[in-house]
Structures are given as structure tokens and as C-alpha cells.
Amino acid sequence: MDLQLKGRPALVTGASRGIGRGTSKILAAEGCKLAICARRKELLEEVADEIEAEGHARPLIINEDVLPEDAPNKIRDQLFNAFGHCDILVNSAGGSRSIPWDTGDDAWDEGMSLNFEAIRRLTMALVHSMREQKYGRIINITGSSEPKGVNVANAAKAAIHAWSKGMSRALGRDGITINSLPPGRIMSEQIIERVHPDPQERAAFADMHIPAGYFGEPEDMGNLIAFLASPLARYINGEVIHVDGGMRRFAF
């Protein structure tokens, strides 16, 4: 299937590792004019080297942290100077950690800034040009909004889901779609190093909780993201699509 992505400018944040990295490689293979953004430049260079070694155009590297107040404009300016506009935005930067229920404001401010405000502000920096060209695809990598404990990211991701649905209604007639993808257990830096570092425990968790029987790979997310980024996905808007091998249970 031709996804009609050849030559379309795309930006992926959080592109140095995990889902962002895997998605970047798939979008490059589909022919996008790609920009990759993250804090760790050396890892972005690795991604760019891998993409180039596979015979695809070397992506534009935007070495920026998405958190500072001026980050959205700095990222937008570098992107527009290189490509003129942006058709596709993949908001993959984020982080998650559990906190005590009575944690103070600093942790909440930090977590909401990274997992909600940074996504909202970068999207707003790019969406006006999407409206002018009557085309845009915004894909947010989110997470569970049904927490088993207190986690700032859960609250922030729930906010992203609600905000994205509202944006889909506001922008749908401008040819813009905005969808959210909560990943299940995808093999990423966070999963391997912090959440499930023990391979035997990973296997036991998958056997007990994931109908597919294994943890997913970043490409399992990236393939869906590429489709949602394409003109073919024009009628999928405002959705929350779980990519988790069947792990989430809708009723208990």
C-alpha cells in the first residue's frame, strides 16, 4: 500500500530512543522529509546514521529540549527554515514515574509541563500553518489514564486525550486530524531500564497480562503512526487507539 507520504515534512519529538526512534525510521523509509528532535544530540546522530545507512535521506536534527518556554518557536523555526512547513507532528517526548499521593507541587508542575503543556504548546506552534495548507496530521504518544497508583503522567495523558478530542472537533474541517496512541509494554529505554529490567520478569508479565504473549517493539507503534500520518487516514480523528497486544481490559 502506498501511504502517499513521499516528500511530506514530518517532525518526531523524543526521537532518540524507543517509540520515537522506531517511528522516525519508518517515516524515513516511507519517504518523508524528516526532522528528529530530542535533547541528546549524540543519539540523534545515531538515528540519522542508521536512516542514511538504510538508503534514505538523512533527517534534519533538531537538538532541543521541548520543555523551555521558547522551545516551540525554536523547533518550529528550524523546521520551517529547512522544509517550509510541517505536514506531520508526532509528539513522542514524555516521561513517567510514580509518586506518593501527597507529593508537592514541584513534581506535579514538572510532570504536567512535560506530558501535557509541552505537547500542547508545540502543537500550537505548528497547527496554524497546517490550517493554512488544509492538511495536518498530529499523533500523540500518550499512556494509560486508568492508573493503579498516583502518577503525574497518568493525569497528564488523560488531559491529552480530552484536549485532543476537543482539537479534533475544532480543526476537522481544516483537513487536520489529531489522534492519541497509548502504548502497552513496548521495548523502550524506560521499559528495559526501569519498569521491567529483568528479562525473566518481563516474560512472566507478558505471559500473565498480554494476550499476544510478548512485549511489543517500537515499530509496532510506528507502523500505525505512519498510517495515521497519511492522507489515507483522513476519516480517523479524535481517537484513542491502544497498541498493547490486547493487554488493556475495558471491563473487569
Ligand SMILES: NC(=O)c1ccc[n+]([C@@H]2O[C@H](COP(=O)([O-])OP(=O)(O)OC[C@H]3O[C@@H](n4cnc5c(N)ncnc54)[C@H](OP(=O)(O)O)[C@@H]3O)[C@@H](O)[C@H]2O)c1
The other form holds:
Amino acid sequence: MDLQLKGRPALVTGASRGIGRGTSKILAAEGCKLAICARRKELLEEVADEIEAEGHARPLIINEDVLPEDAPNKIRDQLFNAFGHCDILVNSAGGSRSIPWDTGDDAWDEGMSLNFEAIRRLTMALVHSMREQKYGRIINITGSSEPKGVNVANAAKAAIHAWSKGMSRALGRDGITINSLPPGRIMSEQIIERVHPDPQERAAFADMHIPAGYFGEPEDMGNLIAFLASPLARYINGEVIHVDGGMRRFAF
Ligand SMILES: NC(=O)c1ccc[n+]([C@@H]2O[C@H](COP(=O)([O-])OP(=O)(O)OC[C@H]3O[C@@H](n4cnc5c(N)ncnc54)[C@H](OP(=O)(O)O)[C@@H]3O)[C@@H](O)[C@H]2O)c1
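Structure of the form predicted in complex with this ligand, please, following the form predicted alone?
Shown next: the complete complex, the earlier chain at its head.
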């Protein structure tokens, strides 16, 4: 299947590790004009080297933190200076923030800023050019809607789902789609180093909770993201699509 992504400008945030990194490699292989964003420049250079070594164009490196107030405009300016506009935005910068239920405001402010506000604000910085082009694909990497306890990211990602649905209804006639993908357990930096550091515990968790029987790889997200980014996915909009090896049990 030709996904018709050749030459389309795409930005992936959180591209230095995990899902963003795997997705960047797939979009590069599909021929996107790619920009990759994160805070750790050396890791972005590594991703760019790997993409080049696989025979694809070297991506533009945007070495920015998504949190500061001026970040969306700084990212947009670097992207537009290189590519003129943006067709595809993959919001993958983020992270789990499990906290005691009575934690104070600072943790909530940080977690909501990273997992909701930064995504909304960057999208707003780019969506006007998508409207002008009559083409836009916004793909948000979100997360579980089944809290095990209090986690700022759960609340932020639920907010992304509701906001994305609203945006999909507002922008549907402009050729723009906006969808959200909650991963189940995908091998990434936070999963390997923070959430499930012990390989034996990981195997036991997969055995008990994941019908597929194993943790997914970033490319399991990236393949669907490439499809959603393509013109072929024009009629999929405002959706929440789980990529989890069957882990979620609710049937709607
Ligand atoms: N993996 C899973 O199973 C899973 C499950 C549920 C939800 N998710 C969600 O999926 C998304 C991607 O997570 P992942 O698992 O791939 O995580 P990861 O491997 O830990 O990667 C997180 C990425 O976000 C970037 N990032 C974090 N804070 C940033 C900031 N302030 N500015 C710019 N970049 C920032 C990191 O880059 P730098 O540190 O270099 O900036 C890194 O590239 C997150 O929203 C996460 O909550 C993942």
C-alpha cells in the first residue's frame, strides 16, 4: 500500500526515545520531510544518524523543551523555515506521573503542562497552516483511561481525548483529522527504566494482563501512526484507538 507520505512535512515530538523515536524512523522510511524534537540533542543526533544510515533523508533536529511559554512559536519557526508548513504533527512528548492522592499543586501543574497544555499549545501553533493547506494530521499519544491510583497523566490524557474530539468536529471540513492513541505497554525509556524495570516482573505482567503475551515495540505504534498520517485515513477523525495487544477489557 502506498501511504502517499512522500515529501509531506512532519514533526514528531518526544523523538529522542520510545514511541516518538520508533515513529520517526517509520515516517522517514515513508519519505516524509521529517523534523524531530526533544531536549536531549545527542539522542536526536543519534536518531538522525540511524535514519541516514538506513538510506533516508536526515531529519531536521529541533532541540527544544516543549514546556516554556515560547516553545510552540520557537518550534514552529524552525519547522517553517525549513519546510514552509506542516502536514503531520505527532505529539509523543510526555510521561506518566503517578503521585500520592494528596500531592500539592506543583506536581499537578507540571504533569498537566507536559501531558495536556504543551500538546494543545503546539497544535494551535501549527494548525492554522494546516487549514491553509487543507491538509492536516494530528496524532496524540495519550494513555490509559483506567486509573490504578492517582496519576496526573491519566487526567491530562483524558483531557486530550475530550479536546481532540472537539477539535475534530471544529476542523473536519478543513481536511484535518485529529486522533488519539493510548498505548498499552510499549517498550520505551519510561517503561524500561521507571515503570517496569525488572524483566521478570515485565514477563509476569505480560503473561497476566496482555492477551498478546508480550510488551509492544514503538514500531507497533508507528505503523498505525503512519497510516493515520496518510491521505488514506481521511475518514478516521476524533477517535481514540488503543494499541495494546488486547490489554484493555472494555468493549466500546
Ligand atoms: N510506553 C508506554 O507503554 C506508554 C503507555 C502509556 C502512555 N504512554 C505515553 O506515550 C508517550 C510517549 O512515551 P514513551 O513511553 O515513548 O516515553 P519515553 O521513551 O520516556 O520518551 C519520552 C519522550 O518525551 C520527551 N520529552 C519528555 N519531556 C519533554 C519536554 N519537556 N520537552 C520535550 N520533549 C520531552 C523525551 O525526550 P527528552 O527527555 O530528550 O526531552 C522522550 O523523547 C507519553 O505521553 C507517555 O505518557 C506510553
